[in-house]
Each structure stands twice: as structure tokens, then as C-alpha cells.
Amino acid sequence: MASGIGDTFFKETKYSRENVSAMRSATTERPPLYKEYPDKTRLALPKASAETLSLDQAFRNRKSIRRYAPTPLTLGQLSYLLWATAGVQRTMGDFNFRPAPSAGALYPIETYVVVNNVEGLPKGLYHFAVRPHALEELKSGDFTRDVVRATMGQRMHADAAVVFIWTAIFQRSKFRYHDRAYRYIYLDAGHIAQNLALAAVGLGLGSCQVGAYFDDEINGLLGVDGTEESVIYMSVVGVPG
């Protein structure tokens, strides 16, 4: 049976007792841990605080929601969702840890949101700035048509209040873990998406996680190159319809 690129990748990135030291050695300088857009308008988010369902109730209620009511999210709800997925959970010394685990605490995932319907927040594309807990406005306007087209016609991206787009800055993990880093990056994204799914249910909202999209169309919307940084996962969030 012929091996494809996925089979080859899995085989070549296995740890063994002979290669583990080399595959976990940092060979280049660590890249910046945070991405920020200093030339863009920054909008401060309210403190991430919310009354939520219990974790047990969230587990029991979670399901993929694809139909949404035309009800806006509050800015407080969006703030909590951003914190639960990628915000600062605790600080030790000068290092900020986050609610979702990350291999080596390297945090290669960046968060962008397409805002369709959030109280007090203009429609547009935003980047989540982790340290100041703020949104940086990258583009203003209605991007629902672009996102629906790039996600192979999935209409829920237009109906949901917010579309989360997660990218990876690969070198943040590769500088230490080399090609094995790609495994960790996708695991990191999965942890983050699960946090979002449970946090959304806890707030009485719905979500649906998305892996079907045209990568370079989403990358083009974000203005990232698809090589050093690329989309790797998406989710929609809104009030269930």
C-alpha cells in the first residue's frame, strides 16, 4: 500500500530513544511569544467574568449548533470567550499562562474574530491581543460573504454572531520541537476549541467547530502568508436559533 504525505509525516515525526534529544533541542532563537498590531486601533475588552453553568452541565449540554438566532452577543460574553480560550489565566514571574494547555508553554496559536453581531462592536475583522486583553481592529465591514465562500458555503458563518479563526505561528513551536511541533500545534488548537465549546455552553450560547475551509482564502482575509502563519481551525459562536 502506497504511503501518502500524511503517512510519511507521522512516521518521520515519531519519537524514539535514539532521536528524542535531537528532536527536542532548541536550535534557533525563540520567536516573540505575542503578536500585536501596534498601528491598529485597539479596543479594550471588559474584565472576563461571567456566571456560567457547572462543568457537568456544560458537558451534558454541549453539541454542535449550526442554526443561530439574530440575537447579538454582549461584549462581556465575547470577552469571556476570548479569555477562556487564549487569555491570561495566571502570571508567574514575567510569564503569562493561559486556560488551555500548550506544549512547552510555547502558545503558537493566534486568535482572530470576524464580528457579525456583537453589542457595541462594529462589524469587522479583529485580532485578539493577549497581554492587554483587547481587540485590534484589522478591517471594518461585513465579511460574511467572504467567510461563507471560503468555508465551502457553510451558511452558519453568516448567521452566527462571531466567527473564531485560529492560526499557528509555526516557528514558536518548531524552534524547540522541529517537525514534531506540527503534532503539538494541532493538539493545542484542539484544546482551545474545546475550551470555547464548553465556555459557550456555559454562557447559554452555541458553537460549532470547523475544519472545512479553503486555507489560502482564509489566510488572504487575515493577511497572513500561509507559510510562517496559517489558519488551522475555526469555530462559530452565537445564540442558538
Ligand SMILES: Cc1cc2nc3c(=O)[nH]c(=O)nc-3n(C[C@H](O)[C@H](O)[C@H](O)COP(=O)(O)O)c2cc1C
Contents of the next structure:
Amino acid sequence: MASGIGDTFFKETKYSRENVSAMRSATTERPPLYKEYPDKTRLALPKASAETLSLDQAFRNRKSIRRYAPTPLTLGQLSYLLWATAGVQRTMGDFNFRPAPSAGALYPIETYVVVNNVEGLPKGLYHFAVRPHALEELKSGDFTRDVVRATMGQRMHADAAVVFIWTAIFQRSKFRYHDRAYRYIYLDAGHIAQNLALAAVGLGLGSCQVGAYFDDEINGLLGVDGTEESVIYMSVVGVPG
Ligand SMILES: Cc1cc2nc3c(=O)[nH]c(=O)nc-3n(C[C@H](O)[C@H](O)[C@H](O)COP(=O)(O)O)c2cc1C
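Mind pulling up the form predicted together with the ligand next to the form predicted alone we just looked at?
Below is the entire complex, every chain and molecule, led by the chain shown above.
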């Protein structure tokens, strides 16, 4: 019996031959493609290159890892994971494409990392700046306890070396796809998280994807409003324990 908000959303965001032109017409101004924090300290990341397992081996080995050793990630490993999920993979003219596909190449997802244990990187909350392939330091300190609380007590967030937090800037996709954008945004996030999972396995690391969190507690940590920009997915990464 279809009756809830999810059923209504799904029904009202279907394309049909009658509505498709209206549903695909851009009506509002396109927001900027890149979010950057010009007033924050920017830390350059090493060039993303790595020896990894074969894709076949990565498919065979991937599983959710929830126990982590207190072994740090290298900055090179973190750089590779950020590149594989959200970095610049190829450029056409002045447009940058990324390793994960994105509906309409609109790239609505932003990446934040809570760094717990990475060689040469102080603990803190960082935003990934895509174009310069750099981290912007938003807050320094240990935020792992806040993340454990905001994820309903999931301890792995304190033990893992890094917590990836993905937000969506909804308007980047909505200006073209209207409410159907929400379908695509979540699909985009799934591609990104799967790239992380496979890249992590490829590097001999583990990851676990996370959908159980108090949204506005995570949004508060990031300093985003939860409406224009909101957390939509998370993952932890580290050396399996
Ligand atoms: C959208 C999504 C949300 C998830 N949320 C959590 C979570 O909050 N905590 C957790 O421990 N695992 C979470 N998982 C991991 C699943 O429990 C896991 O993928 C599933 O049990 C299959 O096991 P496997 O990944 O080891 O193959 C999530 C996975 C997905 C795809």
C-alpha cells in the first residue's frame, strides 16, 4: 500500500513522456561547482598514485570492517582515497571529470574528513578542496567522540584512522533536475562510497559505510545548515584490527 512520503516522492519524481521536458528544464541559476574555504589553512596532498590490488581481488576482498588497529594511514593513502572518490581524473577544456560518475556531471557531493590517525596530519576536521587536491583545515582537535555520539554510539568512528563525511549541496543538481535530483544525488553518493570501499581494499585497508547517524548533529559538526547542504552518507577507513 503506497501512502508515505517516500512513495509520494517516488511517484512525483517519475519521468513520463508528458512531463519530461518541464522536469528537465533549468529554472534557477546554477550554483558554483566548487566549495572552497579561502580563509582556512590549506594543506597540499601528495600526488595520488598507489600500488593497489587488482580489481578482481578488490571485489573478492571487500567487506565491512568495524575493528581497526591503532596504525596510522599515510598521507599518500589518504590522498589516494580522496582522489579515487572525489578528485580530478580528467579535464576537457576547463571542465574536470572525476573517477566516480555523476548525473549530468553536476557533482553535488562535498567531502569532509575527520582525521584521527594519519601520519603528518594533526587530528581535526578537514574539507577536501577538489581543484587544488588539498585539505582545508576547518577545526583542529579530536572530534571522534562527537562522531561516535552522532552515529548512535558506533565505536568504529573512534578507532578508524579517518571518517569520511559526504554532504550534498542540493541546488547543484536541483537547478537542472528539480526534485528528481534527490534520486541522482543519492546514487552519486553510492558511487563515491563504493569507490572508497574498493580503493581502501586495494590499498590493504578496510572501510565500513555508514547510514545511521543523527543528521543535524553531523551537520552541526561540519557547520552546514542541513537544508541547502546536508550530510547524506559516511564511511570509516583504517588499517583492519
Ligand atoms: C547505505 C548503507 C548504510 C550502512 N550503514 C551502516 C552503519 O551505520 N553501521 C554499520 O556498521 N554498517 C553499515 N552499513 C554496512 C552494512 O551493514 C553492510 O554493507 C552489510 O551488512 C553487508 O556486509 P558487507 O559490507 O561486509 O558485505 C551500511 C551499508 C550501506 C550500504
